[in-house]
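Next comes just one chain, in structure tokens: the form predicted alone.
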Amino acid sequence: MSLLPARRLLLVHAHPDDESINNGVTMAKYAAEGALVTLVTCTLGEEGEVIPAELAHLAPDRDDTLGAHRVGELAAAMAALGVTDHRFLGGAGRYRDSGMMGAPQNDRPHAFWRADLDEAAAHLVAVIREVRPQVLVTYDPNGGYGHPDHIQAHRVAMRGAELAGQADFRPDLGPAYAIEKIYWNCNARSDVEEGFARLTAAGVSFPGIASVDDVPGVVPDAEVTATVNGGPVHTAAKTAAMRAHYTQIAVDGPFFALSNDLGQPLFGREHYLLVHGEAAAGEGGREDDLFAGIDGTAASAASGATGVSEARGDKDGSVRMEEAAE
């Protein structure tokens, strides 16, 4: 008999490496504090561009083995972040990377972009009802920057959360469960501008430098709902996780570049927009904990373990696995 920790965080991402770039600090912080951090990745990232010349043969127009290689990169990244619960939506290879918007790959039969929404969401419902997360993190409706798989991951995450709470939807997947808080990734404009100022002053060796407009999901500071600051330890874990995705990311200290060779700042603070649930902002008007305001989780954060009791749980706040599978 096993127990679910009192705090449970679910993240839904499109490709391997998206989780480390967007949420590496957040994942490392909560995993280190004893929360259950579950990552669902929707594709293997088969259509990614390969940075190291010695691995160019993995590319989809050559051996087409990049997806299998990126599974290993993702496993290494999860080890760096201390995350032990990772799944591919519907199983590894169920959905293929769709390529950039308008590319011929969008129309492949198994492209994630073409997936039936409720069918794909049902795979996520099974995960939600199993691990019973209080908090879900995913992209905004534009997927951050308009990639079809990111947009579809947003749709699947939001639809999955909706269907998981409906008792008449697929009762074979377990009892209905409602997620208390849903956040979308974003980037605070002031942090992005400061990061690029540091990058310009540092004179690192990337062939070029990106711009603020190249960073997905930049919003005015006033719109940010929550900020997770992991400090140097969890920022180092994020950096190591990004390095693990070495076919996709070149890391140089506190900066990185994708296949376009344009340097970007690597952020040690990660920002979110709360779109479902009640905010519990502290001083300064922002939450500094994604679990803020959720009963039975505050003591867990302090102890690094299971905390106080919650509905359907034990006295220590944990939830018995067999309850989730009733």
Ligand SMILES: CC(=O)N[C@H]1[C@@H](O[C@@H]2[C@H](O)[C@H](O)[C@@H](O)[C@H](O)[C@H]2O)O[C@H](CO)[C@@H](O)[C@@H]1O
The other form holds:
Amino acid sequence: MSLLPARRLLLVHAHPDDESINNGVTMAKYAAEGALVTLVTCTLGEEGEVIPAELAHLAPDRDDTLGAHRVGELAAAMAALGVTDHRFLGGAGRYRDSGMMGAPQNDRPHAFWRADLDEAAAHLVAVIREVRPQVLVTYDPNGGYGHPDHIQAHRVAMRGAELAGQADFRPDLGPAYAIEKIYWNCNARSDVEEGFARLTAAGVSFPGIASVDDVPGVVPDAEVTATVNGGPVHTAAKTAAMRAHYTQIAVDGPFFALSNDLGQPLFGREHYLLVHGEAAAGEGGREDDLFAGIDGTAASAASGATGVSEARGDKDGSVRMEEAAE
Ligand SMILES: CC(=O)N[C@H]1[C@@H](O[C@@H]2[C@H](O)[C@H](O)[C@@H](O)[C@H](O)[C@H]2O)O[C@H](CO)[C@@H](O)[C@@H]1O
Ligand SMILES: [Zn+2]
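Could the form predicted together with this ligand be shown next, to go alongside the form predicted alone?
Entire complex below, previous chain first.
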């Protein structure tokens, strides 16, 4: 029998660094509030470029030890965000970073881009049925910017959520469980444009400046369902987490650059599109809490599922999982 916190958030990402770039504020906020924040990362980022010259030997075409190194970067980022539950899909190294779209690495046997979707999704079903998240966050169908591992992470996350709710799918992986709300990462156009205006005015030290079109998942403001505002504390945690990924990200105050040396704004507000579940927007027309509208004391079970655990909300809202009588 295990005790689960009342609020449980699951995030599915492709590489170490994506979680901090896209959701650092969100993860830090909910972890600080006592929610269970579970991150599943699908690869070790083995095919990344290396920013610090003194670490160039880690590269895939040299020592090929960047993946192992990035495991350590990710652990440091989790510490900065206060997140304690982090897993690699199918175990560390099960799926390898596929490289950018069209790269020869896409075709490697263990490349995540070539993974069997239902096999990969089954690894996620096990996590979903264990932690029973009310909220799932992942990329949009284009993976934000078309990276094959991001696209595949989206597909695995959505398929895993679907299969986890099917009682006749792999009952050995635990009782069926239906996630109440699913969000895709996005960026509100006005925030992005304002961020680049700040960056241009600040005259930061990066060799170049990215453009709005380089930012993943930019949508018109009106399409945004939810905005999580980190404030100075959680924005600082996100900044520290991004700094922890130092082979991939160079941070300069409220700005950063990837290995392409193009400066871009570091956002203290993170935006989401709700694609499954009911929005519970405030008067401003947007949610400011991803758990808005969710009963924090009841874990939802898939309708018609057999062997579904009964969730009993204790007075503090925590959930005690007990197997229902057959
Ligand atoms: C943020 C992200 O998804 N990074 C990926 C990406 O890295 C980019 C890639 O190396 C590209 O060639 C560079 O120009 C760009 O600056 C990098 O951010 O792809 C890598 C390889 O699949 C991946 O390891 C990295 O996490
Ligand atoms: Zn990535």
